[in-house]
Every structure is written in C-alpha cells, then in structure tokens.
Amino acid sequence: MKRIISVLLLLLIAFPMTAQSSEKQPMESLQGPLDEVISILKDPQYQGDSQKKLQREKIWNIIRDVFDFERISLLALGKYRKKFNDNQLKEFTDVFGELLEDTYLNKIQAEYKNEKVDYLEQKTKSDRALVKTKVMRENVGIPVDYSLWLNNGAWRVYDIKVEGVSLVKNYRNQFQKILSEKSPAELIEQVKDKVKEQKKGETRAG
C-alpha cells in the first residue's frame, strides 16, 4: 500500500486537462494543460515556501475542472451509494474531493522531480476512453492509465490506474468496509476528520 500511495502522487502530473470540446481526442486533450501544470511546478517563483499555497491553488484550478468528482464518489461508494440521500451524496462528494486534494497535492509539491510523461495509446468506444501513459521517473517507467467519459461535451477523468491499481477501487475497498458497519453520516465524519488531520499537518509543516 505504501508503494501505491507514493506512486499515486504521480497521477497529478499526468492527468490535468481543462474542459475541452468533444472534437478533441482524449489523448490530445491531456497534453496541453499538462505542459501548464509542469510549468507551474518548475517555475522558480513558486519554489519558496511562501509561494507554495499559490502554486497549489493554480494546479488545483486545472485539476478540479476536469475530474468528475461526482462520478468518482459514486464509483468509490459502490453499492452503498443507495444508502445516501441527495444531501449526503453532495456533502460526501465535496469532502472526498478535498481529501484527494490534500493527499496528493501535498505529495506532488514535496516530491516532484522533473518526471516526464510518455503517451502510449488511446482506446475510444462511444462515450468512454482509455488513455495509456508511462510516467518516467529516474529511468523507471510507471504505467498510468486514465479512464475518461464524455460528459457534456468534455472528456473527464473518472478513474486512474497506477501499475494496474485503480484509485477508485482502492478507496471503494476502504469505504465499503466502513459502510458495512456504519452509516453514511459516520463515513462523512470520518473523511472530514481525516481532512482536518491533514490540514493540521500542513500547518505544522508550514
């Protein structure tokens, strides 16, 4: 699991894209904004500790426009999503998105080391697509596959597999263990507590 978590931070290097017209292919839609994110990570003006918050905000503004957090949340909850009412689903989606932001942006800011992305192939079927890439880190290639769907004319990411391990499935396993014994409200509170814990860690680190 430690290996998976350490590698998952790399997904943030490779998936960013802005809302694009369906006229663009999924792989093509990934590449432009990727340059922008890498540029932000490399930009000297964001290397000082006082500028990390601004750097983080700029990167997240790109990421949140392409990730379909509502769909990711439903997939992560699996069959237990039926236990949630509409308000609970919205609240869970919001706090789960915040958890992902804190977990992975903290890591990418701390550990980015000039990784590069090789785009290998894309497979498209109707409104679904799979884009296969390889993240090159110190001469080691890490397979990263992106599952996208066409939503309102834009290709949006709803799952990532790193070395064959699904981000959605990883969280689904965790959430379903909790929901087999606890209520949706209790899960939401646990995720909120995790977010608060991470923010305290950020404050101490700062």
The other form holds:
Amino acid sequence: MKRIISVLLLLLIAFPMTAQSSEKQPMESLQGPLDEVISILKDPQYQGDSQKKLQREKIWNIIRDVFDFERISLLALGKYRKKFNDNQLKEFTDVFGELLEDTYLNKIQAEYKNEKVDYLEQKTKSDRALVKTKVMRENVGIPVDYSLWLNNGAWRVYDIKVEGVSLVKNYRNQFQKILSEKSPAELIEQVKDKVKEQKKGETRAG
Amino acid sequence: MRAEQRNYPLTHSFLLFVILAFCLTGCAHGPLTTDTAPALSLSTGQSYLADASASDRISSPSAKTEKAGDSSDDDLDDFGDDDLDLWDEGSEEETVQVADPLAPFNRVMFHFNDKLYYWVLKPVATGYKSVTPAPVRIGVKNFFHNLSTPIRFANCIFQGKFRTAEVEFARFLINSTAGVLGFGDVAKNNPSFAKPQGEDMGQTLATYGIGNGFYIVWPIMGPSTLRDSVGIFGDRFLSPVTWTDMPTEAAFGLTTFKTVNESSFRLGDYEGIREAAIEPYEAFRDAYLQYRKKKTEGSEGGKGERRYDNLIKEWIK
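Having seen the form predicted alone, can you show the form predicted together with its partner chain?
What follows is the entire complex, opening with the chain shown before.
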C-alpha cells in the first residue's frame, strides 16, 4: 500500500513536469540539433572523402528543420518583397536557401576543428526568442546569437548574429542595393549564378 | 619617431600615419585585427564577425547571466527596436545607413585588399600556423593585447567607464608580472578580471555623439569610417609602440608579425563572408557598420558605470 501511494505521489509530481517539458524551450530546440550536427562532424565514419556527401545530407536534414529558410528569405528581402509575385517569391526562397546551404555546409564540413559551443542564455517574448551562444575556437570566443520564432509550435531560427552582425540584415542590404537598380527576376538570376559558381568550386575542391 | 613627426611636414606625417595606423591596426582586411581597428571576417560556417581580439573582448554575457532555463525576462534589451525592424518586413527603416561618397575609390581599395589577402596574407599566415604551435600563437596574441592596454584604458576613462578602466589596469598589472610580460592571460582566471570589451577612440567619439561620417576603405587596413579613422589616428598617440625609439622598419616588422599571428586564428573567416556574398563590397560594408554599431552601443560594462557614460551623453546634449 505504501508503495502504491509513493508511486502515485511520484506520478503526481512527475506529471506536471512532463506536461511542461512537452513544449520545448527555444534553447533546447536549438542545442539538440546543433549537438547532433557536431557529433556527425566528429564521427570518424564520415571522415573519408567518399563519405562527405552522405555526411552533408545528414547535416542538411537536421539544419533544414531548425532554420526557417522561408522566413529568412522574406526578411532578407524586406520591403522589396512586394515587388515579387508569388512564383518569384517561391523561386527566390528555393535558390536563396540553396545558396545558404551550399555556402555554410561547405564551410563547416571543410573547416570544423573541434569548436565548442557554450549556450549562455535565452530570452523569450511571446512567439519570439533569442538564444545567446559563444563558439570557442582555440582560445578565441565568438559570440553567436540566434533569433527564433514559434512557427506552428516549433522554435525555428530566422536570423543569426555573429559579433553583432546580423546575417539577414547583411543580405537585406545587398538585395536592397541590387533591387534598387534591377528587377526581381534579375536578382534571382544573380543568386542562381552564385549557386552555380559555388557548385563549380565544390567539384574543383573535391 | 616623435622627433620625426615634429620635423616633417604634413604629407610626410600622413604617410607616417598610414604606416603607423597599419602598425597599430594590422591588416584589417584579413581576418585579423588589432586593438584599435576591427577587421571583418566570418566564423566557421556561420556568418559575419569581426576582429579576432574583439571577439573575446565583446562583453561576455556569461559573467553576468545565469545559464538558460529562465524564459521569463521582462526587460528584453536584446529585442530592441533593431530586431523589431527586422521582424517587420514592411518596415521602412532599413539597415545601418552611412554615406559612401568615395564608393569608386573604396571599391578599388576593396579589390586591392581582397587580392592582398588571398595572395599574401593567407599563404603567409597558413605557413606560420603550420609551424607554430597554438600555445605560442596564443601567447603572442596576449602579449600584443597587453601592450595596447594604454589605448583601451584611456578610452575607458574618456567614456566615463571607470569600472572597466580599473579592470584594464588590474589586468595589465597582473598579466605583465604573473603573466610574464603579458604572454599569459592569468588575470582572466579570476572572473572579476575577465577580458572586457575593448574601447577605442572611435567608440569614444561615438559616445560624444559624433556620427560615422562616411564609409572609407583604406588600403591594407580595410573598412573604416571617417570617425573611426580619426579614432585610429588618435589612438596611436596612446600606444606605447609610438613612444619608443623604434626604427620605422622595426615597427613595421612588429606589426606585420602581429598581423600574421592574429590572422592565424581567423583563417577561413574572410573567405566565408566573401563567398556567401552576392555583392561582396556591400556585404563587407554592411558588416563593418553593423559591427561598429553594436560595439558603440552595446558596451554595457558594469552597471555602476553606465551612469557615467550617460552623464557624458547628457552633458554633451
């Protein structure tokens, strides 16, 4: 009987806790996947050149769920997105996402050297959150802040700030410059060319 | 060197300024840096960041903040207006706007610095890194950082950040002695002497309400603005290197060494931002301005001293 009571008590105590943790905190939803990416990067089974493609796919599958590329694209266009029709918007999102994928996956695959990530703090305000981290490389610490928003119940990243420099703002500035002189179609072409250029570099390097 | 400045006319001292600025700042274009002028670069696989020494100078929230978990934070400083503008796609307020009347010149300089990085600095720094163990490189980095303490100390005072000035002074004493001439950073083992965000004269001028002016890309030194260039010029009078009777060649050699050493920590960063950009010139311009904006605004320091820099701001108004 005592045992049953203690089990019941335990359940009572544990239940609210599980209920609470079912909604993930922003930091958790960032740290989990990023730790996974790091462990894939470290995994000796992917070190051979022939395995790089597989490794890349695995990382991409994780990253894709954490980063909200649709949102990133829209924010990067800023007010100029009104110039885009629906098809152009979709095309832009696809090709811009591809550019980010290529650029950053190439880099982390080629250059990951046991950097550690310290998760410092998180701040939440209704459906938006900020997670501050510090990437430690050799003895140099680089502050990296992630901005997340609650998209259909899942925290997803819509901007990264490295040492105070926002990725989205940086692209917005570039796109603004281009769109003040050129049409959306031309911008899409330009991003496509960039992706092609990246791919060429990749095969050359590989 | 002091005598030289007095004797030579303006043109000469300008040349000296360029050389010395280089001495003080290193090649800001590469992923390296100095204590006075920032360089822009990119972190592994992520995005933009700035100079290496700045990276660990940026006020570390770790000292002040608890580890995660608490999501109810009412004062959301970090969400500032900035982020709201970003979130609101229709927002008219766009990114940091600074005039660029020298754009044609700046673009030429940008390409010059770009080639300089790929053809000279990168191969040299890569070679240096491969033959020099990390502890040695870290020691050298600490040494140069320690040597430039007077610059940061004075600028803390100018900005009314007396608490940070104390920390800089204490760090200098500890690291110059227990740290053996500054090669070791033993002071940081004590949390109250953690490396503060470095203050330079560009930031001091910003505190006094002086705006960026316009954007300028210096050969070798890289991105800057009118205000920050004046700041670099002023800072050099605070550098102990300026006041030693060192021949120009030696000072130049020293700076080159410092630059190469700093670069060895940031290899790949420059390429990252360069390759991710659709308009590289614009990307670096914006990154520099965002970085400086953050540094001039976000230097919170200790709570006790905020009063003083606010006082200065009030007083200027």
